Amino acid sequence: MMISNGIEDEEKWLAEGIAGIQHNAFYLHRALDSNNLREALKYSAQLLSELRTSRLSPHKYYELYMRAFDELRRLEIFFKEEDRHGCPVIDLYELVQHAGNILPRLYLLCTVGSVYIKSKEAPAKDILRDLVEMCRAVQHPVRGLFLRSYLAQVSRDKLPDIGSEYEGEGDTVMDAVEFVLQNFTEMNKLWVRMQHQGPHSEKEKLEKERNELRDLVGKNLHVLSQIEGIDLEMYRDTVLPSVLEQIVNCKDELAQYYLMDCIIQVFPDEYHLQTLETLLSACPQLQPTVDLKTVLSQLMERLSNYASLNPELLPEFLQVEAFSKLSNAIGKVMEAQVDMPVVGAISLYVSLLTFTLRVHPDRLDYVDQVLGACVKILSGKPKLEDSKATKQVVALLSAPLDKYDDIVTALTLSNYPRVMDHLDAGTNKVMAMVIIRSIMKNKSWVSTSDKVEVLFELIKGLIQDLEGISTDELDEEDFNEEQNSVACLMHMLHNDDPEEMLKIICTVWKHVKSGGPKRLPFTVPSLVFSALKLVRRLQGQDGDVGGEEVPATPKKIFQLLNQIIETLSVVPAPELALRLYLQCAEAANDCDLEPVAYDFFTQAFVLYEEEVADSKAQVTAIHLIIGTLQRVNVFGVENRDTLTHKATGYSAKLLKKPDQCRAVYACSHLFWVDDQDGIKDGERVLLCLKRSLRIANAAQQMTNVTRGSSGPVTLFVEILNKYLYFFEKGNPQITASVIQGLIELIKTEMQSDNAVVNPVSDAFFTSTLRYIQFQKEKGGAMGEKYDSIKLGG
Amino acid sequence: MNFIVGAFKPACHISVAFSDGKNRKQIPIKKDNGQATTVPLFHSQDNITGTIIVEPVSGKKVEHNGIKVELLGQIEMYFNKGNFYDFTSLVRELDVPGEIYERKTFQFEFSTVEMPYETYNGVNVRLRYVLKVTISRGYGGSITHFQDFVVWNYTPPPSINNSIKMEVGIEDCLHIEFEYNKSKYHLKDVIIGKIYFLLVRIKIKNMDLEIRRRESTGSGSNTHVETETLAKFELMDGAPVRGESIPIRLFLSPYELTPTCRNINNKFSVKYYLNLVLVDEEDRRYFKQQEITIYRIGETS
């Protein structure tokens, strides 16, 4: 025995059936030709038995009866054509229900309906409601849902519609209605049976089935919508309630989410608009299980859509109070479905707050409302775990800066702050970032320092370590990234006002220094620079500046910033904290402030002393200290020996020779500033370079000593340009002969029989003889100046 | 002409012709000999008259001992075959006893007789109305010539025709109230009604209504009953559930029908049920039977 598996029987079924019809189909034809009414009916019953089988799934019996409806086609033609057969239709009537089946003889029934109603030889209505009322005897739920179709097909066009040629004489659009919305509750009737009828263990195999056949049912609500009589009363009124009352009795999760989703889709904007209260009321009713908040999204949407494509209807929507309708629906749906997860709850106050964003911009209140409803669902809870909800809750809190383009606005939402408090510590950084993206995207400034607590208050994820998340668990990147947006969002804090301007750094450091020891080498430069730039701009303003009262004062900001930047020192990060320092020490420079100056300058010596111990990083950090002091021309010269000789000092302690030579040359130029009223002491710039010299030759001979080779040229020839740059400058002590001197120092070098070729050595010199030559030739004061130094062949 | 048939044919032919035999009502009936043939109607208490030819084959004269018509209403039961009873039997002479040389005809009138039943042709029963003609001779046999006709009587409608309304069920399986318009139905008529269940835990796959005729004949130990299912009306596919209620249209015309006789001349009665009869998903038929009065009313334009 083979057993052959259900698709192909049901493929094997239907092809008998598609037999069946045709063969019928065939001696109906014949029929027909000879206008044999007889034979034509008794064809057409045996052609419709076909579809009374019970074998095929609702896919395939559509298919069945697709066939069968191309023939009753053919023959509702042949029953209009009365001289074909010569039987009066209200013969024709009652001949048809002569046949011992009753599918049959329904289908039969209402193709003979449809002639007759045409005929208009009795009230459509009447006809309609005998249709209708007769088609109860098919209970069987496909069949039964097939041919309630094929009624509402055949119907369609012959509804007494208000301007249709079968309304008047007491058939009305009410008539129409009516008979549509019972065919509408006998198949939803019929559809939800479905579900109960067939074994426990096909139930999503039934349900599967089910779904296929949903728009057979919908297809009422379809053309109730396309009934032209019903107007805004009479859906109010009747069809509205008639078919939520449908809804609600039936009790069936998929039929529930389906009949509200087509409510909502096929009749008009403004009808909801008007009946809104109505409609919504029906939610709290239906099934714990039904997907509420896809149907109200939708329905929110569409309203929110509505509104937004005609503005004038605005007043409409106040006058309604659709939002407080929404909202309470909402909250009703919520106490209805207890077991409704969180997410759910808050996509469907996603979707109101889309709504009142759409729909009412303005009101803020409507918004805070919303989110205060967000909170009230979270609080109770633990924090969010689900990934989808806390989703919804970003989707929640994103939805206002999008619209505002503005966080300021955000900011004054008082519930704001509190749906964040329930997201895990994760989202509420993604919430962040959100938050600081949409201001650096709007560049939205944040002027107060009101509005900046709240701001760091909302971000506060970012700022400081939060309960339950360890920072070493955190991915460096992700870590990073945040980071530098906590950095950049510093810059967007501004008041043109120095003394809130003052505020508001005060307000971002006290948020800030919690921050540990990973987030302060992020946030502390930018602070320090925003608040360097406030130092700017008092200096700017200096004079008009007047009286002890302000307390923004440039010596008040440098105690602070002295502060902060000490905070480094947990970190701990010496190396960037003494460019802070050094930052700070020109600021001070440029304000006048030599003991501020100074101050820092000793701090930043203090921390290369104690804290900067890599030798690369020393020479990075001492190459900075003298770029920094060069430039700084606040102090007297006690002060200023002081920290050049330090500078030099720890210059000629450096680890490695070239590095001690090189920083001990730059020392030069703490010598000689090349100002108007720089400094300029010629010999002490002589020392350096001689020194540094000396530090190149002893240099050279160690490589000889440790590598048999001397090394390249590369420090005589920078010094060679050090001293050239002096001598152009005009330093007396530097004179054409020590340069001569140099020149041919190194030519000695490099024919020596240690030498090693170097090609970038080589080349830097070449070009530096070429760059005298050329000095040479120009001619002129250089050219005189040159003259002596003789470069030989 | 068929010769061999010819040759052992009577002497002579007889022929009835009904005086308004071209105004009535054609029905028609089947022959004894099973060929089918139509016939003219009359009713109770009418005039029945015409003429009877009798015409010798070809020249042949007949003798006879008197020519006579008779009218018989006679009811033959098949397990009794040929053996009639007359309920009615009335006699007209038509000739005194003589010779006939040529075609001859004799008029008759039965005036206003009384047939109480209708004609009828059942499974075991039937009643059936003729003429018969009888040339009686005393050697070679006498000459007899049947005449069928057939006999309707209308029956005015019922003053009373109350509804057939009832509830039945099975305990915890399946209770249902129905209702038929009328208890009382004519030929033409149509059955009005509704199922209404009231609890349904059975799977039930369909419904029919059927007319299901019962005759009965003979009397006491004698008694023969036969049943035929006449209708069998499909009124519902598929399984209701509790609180639907299922239309019921049944149009009688198209099923041949009989009035519901009781009890004619102690020899037969044929009746009518409305059997409602419900099948579930193991062909367990569960039923209800209900018997309703067919009558027939007299035809109007």
Given for the second form:
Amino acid sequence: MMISNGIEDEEKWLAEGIAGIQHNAFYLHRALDSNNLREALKYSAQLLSELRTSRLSPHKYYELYMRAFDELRRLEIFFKEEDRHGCPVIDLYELVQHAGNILPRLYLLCTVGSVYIKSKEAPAKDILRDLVEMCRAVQHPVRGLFLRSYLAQVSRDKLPDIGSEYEGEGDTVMDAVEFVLQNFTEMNKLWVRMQHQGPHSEKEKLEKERNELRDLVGKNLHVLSQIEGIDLEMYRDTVLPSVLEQIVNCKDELAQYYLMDCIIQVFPDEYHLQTLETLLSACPQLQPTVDLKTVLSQLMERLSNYASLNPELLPEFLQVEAFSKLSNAIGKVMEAQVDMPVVGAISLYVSLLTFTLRVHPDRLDYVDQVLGACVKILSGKPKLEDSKATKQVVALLSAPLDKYDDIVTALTLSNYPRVMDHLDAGTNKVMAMVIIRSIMKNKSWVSTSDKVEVLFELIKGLIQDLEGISTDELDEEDFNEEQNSVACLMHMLHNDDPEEMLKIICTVWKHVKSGGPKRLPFTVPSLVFSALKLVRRLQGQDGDVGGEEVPATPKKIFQLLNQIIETLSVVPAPELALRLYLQCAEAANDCDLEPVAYDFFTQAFVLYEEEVADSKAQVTAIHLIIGTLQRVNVFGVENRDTLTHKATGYSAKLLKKPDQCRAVYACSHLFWVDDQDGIKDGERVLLCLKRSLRIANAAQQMTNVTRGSSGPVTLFVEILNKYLYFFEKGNPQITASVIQGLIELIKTEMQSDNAVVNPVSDAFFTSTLRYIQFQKEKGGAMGEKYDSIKLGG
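Having seen the form predicted together with the partner chain, could you give me the form predicted alone?
Partners and other molecules have been left off, which leaves just the chain.
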């Protein structure tokens, strides 16, 4: 209730003040219109007396001040026109000093002073010195600040600067600088003193009010930066030391932070670079609570932008040792601010690293030094759990990846993994994903086993369970994405030298084999295919394995592959392991290694017998075995017979009759391989096809018994197509009469009383007949062959 009363009172006081200004402004305008100087001075002094109030907050006082300011601009125009009031400016300067109250007197004096300087009847420096000294008479913080702000405003375009019309004899740039610096110093003292104006209980409110007035003080630094005559030498020897002295001596957190920020923002980057030591030396002397991380971060950002836009200036950065100066300054700030939170310290080093990467990208020792400093900060502390701090560490570790577009460069930084060790398990994984995405995006090849070792140490959060997190607690979708990324990563590890490539594969295997049953199904296939790619490159080499130092040979790699695929038994993932064994068998076939290929097929059959229980999985598996076996040509008669016998035997033992039928007729291809001499056993092909027909027939009868109607003739049409295939390939056992008989059988089945109309199988059969007709009409040798097949109506 008291607060609302205070606000109402303030509004009332402001309204009274505005009313007073408006009332006197009315008479002032009348006096100006009638060119009555005495009346104009009288009412302007009364109008300005309203600014003597102490009851308004800075925000409300500003409203009042702006009303008065507008009237002063009008008054200044009147003062300039001597023919209107008939009083020389020097006399006018004396006259206004007779105003009764100090505040109106000084406002009028500043207004006339502005006109006096413009008249050039006296040196600008003398008038400015006179005004800045006289303003000391007002020591009330708010009233004094606004008065000096007015002085800065009216004098800013009348400073004796180089090239300025007010650069008279003896008037130098130094006079302009001294005037602005003196006004700045006095304003800052008033601004700092504001904090002691009210009761301690309203400290927060006072700080907020002070913050609103900061631009009045900062404007002086902006004016300084606009003075043309301030060259680097003057800035280094006079301006910067004076401003820093005031900042350090005021011992006020708000003022120090704001003014340091002002210096960085308003003065040229070139000056900052050349005065870096002076500027940075002030930082440890500031109050411990000043937010120096933001100040230094902004300075480094300014300098790095400057370097990016002016690459020709990079030698200057080395010459002034910018990196070491910034690095030392950060170290001293850490010592001075012992309570600085980890997030603040790390964010400082993120800025330093960004600066280093942009200004000295070739200096990896600098980059590693920054990372080393972060390790020092983090060591001795528990794993980071502060989300802001971990975010900063991720930014720190991501910066080199973004800059170099090449993980290999980051892998040479000795402190990189040491920083990652301080992350909690969750963030460690996030960072590991950032690393992998960087490699994939930039297509960075990692080409030595040593670098692969470092890389997999960095991403260990994805390839094994870290402390405190088990795979059971993970979100399945995230987990799958992570593991797929690791699998993709394996294809970015490559070296043209087979020896080194084998070392890389062994290094990866060492890391991923302890990944646990959930990870292995993702990582093993990628590793197997990387190894098989190496095998293909080594095709034809057949050295025996006898010790560690033996060169990379297919045999040695196949032994490793056997171990790798065996680990899938802990998952268990029999279908995946079976597919990988068959891939290895095919590769061994291409290397002409019969015993190795046979061993892989044996492993596949063992898995099929003992592990693959699901009927659908069995169907898929047996077709994979048949397809692979058909492509393999390395086996002698005995081994091939053993394997084909196994395949046909398992085909006939599948659970469902249609699956049996299809697997058995697929086996017919094992005895007739078109692109290869030797395997063209027409009789066994016919046996397979007849056997599949019997099974199809049994399936039809079973459907008849169980459902009261015969099923579709799809199986028969599929078998007919197999007959046609071998008929065309020249299998002597497959004759036109056999095909004729099968066509008649299908037609009979379709016309029987129990037949169910099935559009799919009917269309399939019609298409097959159309194909036969097409071959008959085509003529030539194939046409003659088909000619004896009668399709009938």
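These figures come from a predicted structure and were not determined experimentally. Residue numbers count along the first chain shown, from 1. Just so we're on the same page, rigid core means the largest C-alpha set that superposes within 1.5 Å between forms.
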query: Core-superposed comparison between these two forms, Lys60 Cα displacement 2 Å or beyond; finding: yes
query: Large Cα shift (2 Å or above) at Ala19 between these two forms, core-fitted; finding: yes
query: Shift of Val606 between these two forms at or above 2 Å (CA, core fit); finding: no
